[in-house]
Every structure is written in C-alpha cells, then in structure tokens.
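Below you'll find only one chain, the form predicted alone, shown as structure tokens.
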Amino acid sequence: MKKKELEIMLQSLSGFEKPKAWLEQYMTPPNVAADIIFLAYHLRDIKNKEIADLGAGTGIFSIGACVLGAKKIKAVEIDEDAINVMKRNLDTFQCENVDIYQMSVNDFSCNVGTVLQNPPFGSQRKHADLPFLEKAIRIGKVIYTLHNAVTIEFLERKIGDLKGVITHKIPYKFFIPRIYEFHRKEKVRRELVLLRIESGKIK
C-alpha cells in the first residue's frame, strides 16, 4: 500500500459525532495520520509490533496501524461516544486485532513496542497532554506523539527527565475547524511538532 492510498482510506473514516471541549477532540487530519503511520512502518515500528493507541478517539492510528501490518493494538480511549464511532470504523475495515480499553490513559499499564498518540494540546487543560508523554514512555519501546511546537524546549526536558531520546523531530501545520461554540475563527492552524522518542526500554 502506498501512502496516499493510507490516506485515502483514512478520510473515509467518520469522525466525532459529540466532540466534547474538555478532551480537546479533534480528528488528526488524514494526511498527518497517513505520514506519521508511514514513517513509522518505514522505521519498523508498525509490522508484527503490538502497539498501544492512546486517546484513540475513533481509531484514525489504529486502523492505519492495523491495515499496516500491525500484530495487536491497544486502543485506549475514555469516552463511550468515540468509542461506539471507532467500533464502526473498526468494522468496515474489519480490524479484529484491535482492543479497546475504556480507561484514563493513567490506568492503562499495558507494556507494547510502539505508542501513536495525539494528545490534548493543552489548551483547554494546561499541560494536559504530559499524561499522555509519560505513560508513553513507562510503556512502550517507541513513541510517535504530536504536540504544540511552541513546547518544545519544555518537553525535549520532561522527555530527558524521563530518561527518553528523540531521534526525530518533524513539524506539522494544520488546520482546526470550528467545532466548538467558544471558536471564533471558521479555522486554527495549528504549528505542531511529531516527536519520535526511544525508552529505555530500548537495548
């Protein structure tokens, strides 16, 4: 499968019917999720690995992991309404090697090879995505995670506190709709930053 043809089938997917404002839901754009699941297919991160989906949200990571080879996937979200979404994208492209975890991401303890996650930005909670860049770390080999680039000095700090190495460090510009009522602007681009980061786990 080539990458435009991931995100293709990407955009097919049906996103949040009940975004809610405090988990910061958006749908990561189909053309970042096809080139962040490619890089780490190229890398070796996807195929015959278990890999954990954090705040999976309605499977955008999980699905293009699973039609990528992946072994088993993890997909760990809190909310029952994304959850009942992702279940139908589940099965129109018939992912049966996915589990759901309804859970906090701070109750999933599950070790895996590779972590896909996009975390709260921040902007409703501050620092609402650390949660997510921790337990990443305490749990898997490799981690893929996007966050706001103006953090970045803040978090290459958090991540070597916690003993993490970023060997890549890719940026993003995209946009946000206008979903949510307090939006005033029809879109925000976004200046995000993806981060790829080995454990030490890591031998």
Ligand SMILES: C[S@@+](CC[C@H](N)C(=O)[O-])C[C@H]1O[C@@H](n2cnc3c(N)ncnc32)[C@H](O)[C@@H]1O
Given for the second form:
Amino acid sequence: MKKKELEIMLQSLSGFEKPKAWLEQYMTPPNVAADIIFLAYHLRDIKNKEIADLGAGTGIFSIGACVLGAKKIKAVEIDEDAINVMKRNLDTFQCENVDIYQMSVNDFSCNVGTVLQNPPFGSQRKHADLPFLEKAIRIGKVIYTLHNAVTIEFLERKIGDLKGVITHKIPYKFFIPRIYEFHRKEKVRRELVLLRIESGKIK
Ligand SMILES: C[S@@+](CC[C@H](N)C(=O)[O-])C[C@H]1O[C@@H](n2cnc3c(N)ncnc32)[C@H](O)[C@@H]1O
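Can you now output the form predicted in complex with this ligand? The one shown was the form predicted alone.
Up next: the whole complex, starting with the chain shown before.
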C-alpha cells in the first residue's frame, strides 16, 4: 500500500461527534497520521508488532496500524462516546485484531512493542501530555508521540529522566478545528513535533 492510499482510507473515518474540550478531543489529520504510521512501518515498528494506541479517540492510529499488518492493537480511550465512533470505524475496516480498553491511560499496564499516541497537549490542563508520555515509556519499547513544539526542551529533559532516547524529531504544522469555546477562529494553526523514542526495554 502507498502512503497516499492509506491517507485516503483514513480520510473516510468518522470523527468525534461532540468533541469534549476537557479531553482535548480532535482527530489527527489523516495526512499526518498516515505519515507517522508509514514512518513506523518502515522502521519495522508496525508489522507483526503488538501496539498500544493511547488516547485512541475514534481509532485513526489503530486502524492505520491494523491495515499495515500489526499483530495486535490495544486501543486505550477513556471516553465512551469516542469509543462508540471507534467501534463503527473498526467495523468499516474489518479490524478484528483491535481490543478496546475503556479506561484512563493511568490504569493501563500491558507491555507492548510500539506505542502510538497523540495525547492532549495540555492546553486545557497544563502538562496533560505527561501521564501519556510516562506511561508510554513505561510500557513500550518504541514510542511515537506528538507534542506541542514549544514544550520540546521540557520534554527532552523529561524523556532523559525517564531513560528514553529520542531517535527522531519531526516537525508538523496543522490546523485544529474550532472545537474549544475559547477559540475565536474557525481553525487554529498548531506547531507540533513528533518524537520517536526508544525506551531501552527488551520486549
Ligand atoms: C488529541 S485526541 C487524539 C485522538 C486520536 N488518537 C487521534 O489521533 O485522532 C486525545 C484523545 O485522548 C483521550 N484522552 C484524554 N485523556 C485521557 C486519559 N486520561 N486516558 C485515556 N484517554 C484519554 C481523549 O478522549 C481523546 O480521544
């Protein structure tokens, strides 16, 4: 499959019906998600791997990983409404190797080969991405994680403290739709950074 084909596939997914601001719910743009999943695929972090999709939302990373041959995917999401949309998306793509865990990432504890995540940035609650980062490094061998670019220096220190090693740092810019009451514009442009981290775990 080509990256463009995956992107087109992911464009057909249903998104959040009533996004919840306090959970920072928005869907990763399909071109960005396809890019990340393809990078992971080429670095041998997807095919036949056990994957955790933390804060899975409506399932874009889980479905991308499923389509590219992941062995098993654990989709962790706290919000039931998002999970209902994710279930429909999984049915559409006949992804039968995705198990849904309705819980907080704080309570999830299965070890996996690869973690994929686009955590809340902390625009509602400062450092809301930290529990995701800490959990991902604790359970995963390799982590792909998207963050607000302005926090990079803080994140680098934190990842060092957690004994993670950043192998890739890729900037992205994309628009987030106007889902929060405090946004006055229709879309808000965000500068993000994707980090690929190796935790040093053996699994
Ligand atoms: C920015 S959205 C990303 C959704 C999806 N992964 C994507 O890339 O389209 C963040 C997701 O994390 C979920 N979330 C927020 N806090 C959570 C927590 N403590 N445990 C599990 N999920 C959480 C939200 O409900 C939301 O679906």
